[in-house]
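One chain follows as structure tokens, the form predicted alone.
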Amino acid sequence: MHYDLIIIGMGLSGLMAAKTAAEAGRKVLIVGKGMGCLTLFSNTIDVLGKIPETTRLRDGLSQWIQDHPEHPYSKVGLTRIEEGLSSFTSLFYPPYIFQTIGDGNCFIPTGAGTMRPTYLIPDTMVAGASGKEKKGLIVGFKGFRDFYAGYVAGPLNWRGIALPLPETPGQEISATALSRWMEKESFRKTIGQEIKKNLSGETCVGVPAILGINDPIKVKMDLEEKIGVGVFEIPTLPPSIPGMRIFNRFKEWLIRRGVNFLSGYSISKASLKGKRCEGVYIHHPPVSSFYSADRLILATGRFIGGGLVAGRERISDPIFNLPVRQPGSQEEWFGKSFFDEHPIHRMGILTDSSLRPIDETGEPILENVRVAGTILSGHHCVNEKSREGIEIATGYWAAKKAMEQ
């Protein structure tokens, strides 16, 4: 059970690291307690929402890197960010691909009734980009509590309707169940007829992001044929069906390339010798197994994924106990107002430009360990709208640097 590379974490950064290493022919093991936050929050690929709509992404990123030397993007560099994004998009082949609208951010409607900036969007959402310029109908479903059509339609000056569901009239349903029903031709026929009856001169129809898990383009095209106008998805509350599609595409590709998955297991202990990690112990109740590797990548995310743990006095990484940049006392972790930019959101593990963990003097702590994803310090990915971009770029770069070693 020896590997060239062990990746801890199954979020987007861990998956990108696994893809990069697998393409180089390395023997890879990826370990995770679950599927990561990808299946909860990710619908599109946010790279940097702070860039104005009229600015090219490349120009905006270049300026951002100059202005934020401690940011993960500054450690990776503009060229490698672009390489990472290109590697990501290469995984998605027609008909379901991720694309840009122009060479900068575009704006898409959300389930919260706002327009948000993003960079890469799946084909199923393209028709909704810059939706205010069109006349459309927003369709929700009775019993689906995570999407209110009228609330979404209001800011767009569109119409919103809620259709009854033939499968479970009056019952509450989930996004996953609705997505599976959408893959049934009989269900689409009923829904398509109801939507067509409600059209009143609209040129497109927006629906929650539930157009199937396995073949959303087939579902989309079939609905468009039945309705007679274009259909597009709108991101909703967790769980994210588009995020599940991303995870499933990565997993299928990685398994075909020989990558080994250990899902549902946690790391109980890391075996350290000097400045090297020799491997990790993975708990399989009632036994614990040891997996050794030449190199490791830590990509466990922040608090939701358990990558960072907050105690009464300090925040820590539970696997390697690496230093986490943080204010001195717990009172300094949060702003005085709920709407402040709380310092806790910028806390994370310190690394050098090769993404090796370092101490406060800049000395590497573990020579053969790299850190990737949102667990890194120096960013506020939610406020910046940069989560997926950071995960893709640092996952790609961490694997590249690990393989050079």
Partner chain sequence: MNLKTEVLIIGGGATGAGIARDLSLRRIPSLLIEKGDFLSGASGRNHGLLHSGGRYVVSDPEAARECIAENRILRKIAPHCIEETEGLFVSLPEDGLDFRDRFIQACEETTLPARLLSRDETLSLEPGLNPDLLSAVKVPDGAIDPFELVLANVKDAEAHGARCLLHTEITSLLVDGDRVKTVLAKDLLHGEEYLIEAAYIINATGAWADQLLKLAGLRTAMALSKGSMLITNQRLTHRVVNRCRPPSDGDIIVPNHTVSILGTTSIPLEDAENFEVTHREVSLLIRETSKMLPAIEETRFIRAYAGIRPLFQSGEKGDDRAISRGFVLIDHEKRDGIRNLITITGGKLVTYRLMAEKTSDLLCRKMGIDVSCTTHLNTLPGAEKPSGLKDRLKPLGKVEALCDCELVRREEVEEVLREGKLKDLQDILHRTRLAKGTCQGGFCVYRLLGMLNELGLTEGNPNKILKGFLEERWKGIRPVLWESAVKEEELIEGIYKGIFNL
Given for the second form:
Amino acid sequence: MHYDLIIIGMGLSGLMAAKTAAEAGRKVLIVGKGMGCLTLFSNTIDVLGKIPETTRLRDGLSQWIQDHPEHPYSKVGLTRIEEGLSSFTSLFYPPYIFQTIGDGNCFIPTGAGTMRPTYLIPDTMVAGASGKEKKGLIVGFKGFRDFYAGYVAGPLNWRGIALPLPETPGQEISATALSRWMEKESFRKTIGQEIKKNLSGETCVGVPAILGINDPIKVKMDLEEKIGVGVFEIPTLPPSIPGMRIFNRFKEWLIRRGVNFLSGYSISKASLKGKRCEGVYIHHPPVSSFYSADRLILATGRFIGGGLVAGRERISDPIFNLPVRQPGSQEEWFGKSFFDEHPIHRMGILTDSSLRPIDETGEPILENVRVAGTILSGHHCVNEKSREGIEIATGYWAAKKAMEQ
Amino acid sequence: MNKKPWPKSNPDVCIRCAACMAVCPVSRVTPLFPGPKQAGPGAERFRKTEDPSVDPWIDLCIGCHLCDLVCSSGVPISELNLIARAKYLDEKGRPLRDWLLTHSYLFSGIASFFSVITNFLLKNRAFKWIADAFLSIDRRRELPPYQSPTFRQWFRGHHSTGEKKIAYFYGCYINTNEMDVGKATVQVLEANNFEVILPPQECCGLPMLGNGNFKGARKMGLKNVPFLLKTIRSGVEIIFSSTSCGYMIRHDYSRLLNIPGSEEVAEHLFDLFEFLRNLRENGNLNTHFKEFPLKVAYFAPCHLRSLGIGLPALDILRLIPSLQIENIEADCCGLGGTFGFKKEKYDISQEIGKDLKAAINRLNPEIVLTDCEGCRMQIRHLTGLKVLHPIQILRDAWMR
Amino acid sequence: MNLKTEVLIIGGGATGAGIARDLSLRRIPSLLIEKGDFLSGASGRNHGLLHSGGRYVVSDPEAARECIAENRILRKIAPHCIEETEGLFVSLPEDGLDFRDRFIQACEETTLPARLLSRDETLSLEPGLNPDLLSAVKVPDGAIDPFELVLANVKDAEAHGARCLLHTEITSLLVDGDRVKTVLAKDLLHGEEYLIEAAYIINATGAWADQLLKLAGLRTAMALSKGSMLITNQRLTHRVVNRCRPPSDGDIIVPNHTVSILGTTSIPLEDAENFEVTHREVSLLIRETSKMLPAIEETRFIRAYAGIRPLFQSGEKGDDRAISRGFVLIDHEKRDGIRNLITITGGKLVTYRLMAEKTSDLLCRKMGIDVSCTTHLNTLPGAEKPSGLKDRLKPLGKVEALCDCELVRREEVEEVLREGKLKDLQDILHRTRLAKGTCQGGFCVYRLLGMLNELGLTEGNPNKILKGFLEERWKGIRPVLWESAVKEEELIEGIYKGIFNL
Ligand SMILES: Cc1cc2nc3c(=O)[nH]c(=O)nc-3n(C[C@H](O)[C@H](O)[C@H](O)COP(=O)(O)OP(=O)(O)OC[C@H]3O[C@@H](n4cnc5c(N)ncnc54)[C@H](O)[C@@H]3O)c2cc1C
Ligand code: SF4
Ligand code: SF4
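Requested next: the structure of the form predicted in complex with the partner chain (the form predicted alone having been shown above).
Up next: the whole complex, starting with the chain shown before.
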């Protein structure tokens, strides 16, 4: 089959690229294994959490771009970053929407009782945002191993309680199972009453981020009605239910738009001819299928996504074998302390400003391929708190540039 | 079984990320199943071939492959589960019920012949009670009615013509229980100028494989592959209309069952709509559709997703003018082949189904379409709606 | 605070714990003081090989004999700590068969049951071994869980009246004439100081023996050597695999629960506290062990760690003629004129009981009492417990597991907590298999802290403990970060630095 554009990778950057191209009416194939980091980390949209608390994001970003010419943001540019972000938010319609609090970062509580800066948050997290000043009750559930109310509440000087789950005493319960229960009126009634009984002067209630998969706002509003105060979600260990909601929304939209959505498969080989890629092979033993395209976008993420592979001594890109800028040997990849900024995280694929892969001399290597997402070099998305911002901005921009061609 | 006919997969690559836990339909509805991360690569570190199986919960994996599709590390989770399940069931012994459910091909010919009587029995409350009590087949489940004549019998009296030849692997269920799907397939292919031939064929063996009976499944594969090889070597490609049979032959025959010649077959075996989509790519699809104002919802079966060909039925049906078609946003139907027939699993199967039902209700369609007979059965059971194979709509939408 | 005891045992490794048990069974009161948790020295940092004696049979038959005898005893008194795996000494083409023949002969001479296996027989037992191997000799090696073993000794000792003080370091030994008169110790967690009066003092500090003696102005001729080991994510073989050649680097693979442990190296060391596994050692271990088991080249590692062994100049060994050369027992009365001090060091985990017996015998002679040892006759507590992997797998789906990788149940941790005396996170980790699996605590330590917090057992901010743990964990995994392990690391960083913003 032939496509205008093939996007390799189904994380946020790939999905954004697919959306951008589908909106322009192109015939698109998106193929990938897994859901990128969406089910792992992406509960909210970080853009640049590192900037000082009171800075407007816009100002923070433009300063950042000035100071970091090699950063993916600098390649995309401020205007396009903002376009990308609004393209992302436009995908969500009320009541489940993403919003900012003010014009800079906001702080949301985490599963470890810390506050973390982030930019766009779903409606289900608003009541907890910048909530240090508030007085909250944190509610956990016995048997749900990935969230501990007391742990969260302690450092925030709030109160935490763990509610027993009547149907599964002594057993463990997964995040998806709990989310599913949340979607049941009868379950909400029981826990709503329980929570209400436990309130003593608190003005909001925080729960792990499991307020349902399909209609979290309904779950939230119903709980709020039953409890009488605002309810908010707190991100915790993977899998991330809020991330799944993002993935599902993209998927639904893309399939409706006729995008060929091939989830579960990784590219085994690219077919290259000179400075062009003609298409890719997907190997699903014992069958190999070839998909050709005019242009391609590589959005396979870093190590987890499989975009970069760390051998014993070398790091490489397994699909196009693009050069990866890296320090010498394995010994130098990581610092001595876990909390160091490890050199390995800065390495990645070099590109020009239109996100085409280049070699060390700046020459484009493949003319019809663009690179998007965290696989790019020159950022440290975990420390910068910029993962989703980079994915959205570069996914958007890579597709735009690809279509200009 | 002394030497294992299955490949040993490497759970070393699991990074414990829990992405698979986000999609498993079973662990979403019951805490009794610890979920793919634990049941697959997690438990694998504890299993020793020489130790007896101690994990009865492994039998709750429905085999939907959804976990495999989201694991970015490439852990073949459902395969690990299947192998562990096979071992567990080999040791524990399989009830008569499982034998009956997985060998329905043996007596379906007779049942079709006496379909009036059989169908009476299958609907009969007393029979269902007996099935429930003695065979642990859940009595709340409708057993599929048998039809007479069978598809094969019908085809014998049908004269297929066309410029090129195409072979059809129709599968047991189409033959004895849903022959109209077979008929529609033949009619659509003929409308595209293909002469349809039916190579000799047996049950693909998936019901047995799904129940961890590798040996039985392999036996079926060893029977089918020579027939199919003969067909493709005569220059004729093969299509299937049941995604489950198709997945089995295309992928499990070689990867799990190691059946000689199966690789070659796989190269020339296509999903019916994948085949039609290819025709369209080359401008050869007959697209004389009439206005077809109908509101339908399409459900992509698990096995279709694991085929990795996208949603070809959706792509083709969208060509029909005024047909309102939406994709159903749900994953597994919960039936899992014979899983949902078993008394001990009926409730789990129904709980999974409820999520699908809710997704269908959100769309409120007149008809539901899906490529797998198991899903059709389950959706009928869940919603009471009319459920068809997409090829039946495609046939009806044709201008004659 | 002042403490009084008849016998002070310094060091809570296998030897110290073994002595505490031995004395308690002889009804001699003792107090054991350990600066960390039990097993924070070499006892918690070794291969966990239940020596058959094979590794010494050629070079040191006497040590081999000790192993043979102790191996038999341990199987009887501590079956729950042992997995009877058997061991193979495989000969590769480059090893030739000379050593093998000497090996077999030495086995005969020392009565070590050994059987020569052909190449095919060997490969049918362990299909993953290098198909070029020439032959293998099968011996009764096994795997031993040092944690279970030492803690069972402690439990028995305490049940018979011994006392233990953890996280407390001996800081001075004040000598007055021919005696150590007073001992000073300090609680390392809370800073409390103790003044201890003890009639007798046993130095069972292993690699720290020399350092401790310095406090009393004494010395031994002891050097330190580091041995590094790698842990694989999965158990690679069922049996212990040794190289059939004179002992050298990277010649052993020991299966242990869900994992295999590859060892080891030998590198001279100055300081018993600060050491790490180097890049060079990792490469060396992989290169050498993969000659026996080629899959090691591809396998995933989850941790690297090292233990320290004390090495002695030959003069030191002959001090007490009655004692074998496998370990060092010094009566400081004879050597230095200090009447109430004994040092016991060296040896093996497997010979801990024998070392304890000989030490206690010496002590009894000095005390002038005549009670004999019974540690080889009585089984250790817990011996009735089932052991094995399948018992972990079975209850899934019915219980709450805190640790996904090693399937440690919440109840199990609660039981450990009920036994009390735990002062920090590592104490809990030593007593369960929590954090010993694939993710090395990436998920479960957060859960454990959450649970401790629920029980009111964490003081202050649990994130401080969490961060401390992540740093400890880092030391072990940093040397083996490549392939899947790098992905895992990205995940863990994404969680703790990302989602949790620590
Ligand atoms: C790399 C390696 C691999 C090995 N493999 C095996 C094997 O497979 N099988 C086997 O049988 N043996 C093996 N051994 C040997 C075995 O581990 C040791 O012989 C045994 O553990 C020694 O126990 P110990 O109690 O004498 O010393 P340790 O376990 O080192 O105990 C000494 C304790 O004293 C404490 N201490 C030190 N100074 C003070 C102080 N001032 N105050 C209070 N406490 C103090 C320390 O914290 C420590 O816990 C191995 C050793 C090494 C190094
Ligand atoms: S099996 Fe795959 S998706 Fe599941 S935890 Fe392991 S790596 Fe993650
Ligand atoms: S195959 Fe389906 S039911 Fe089985 S573990 Fe995977 S997702 Fe769950």
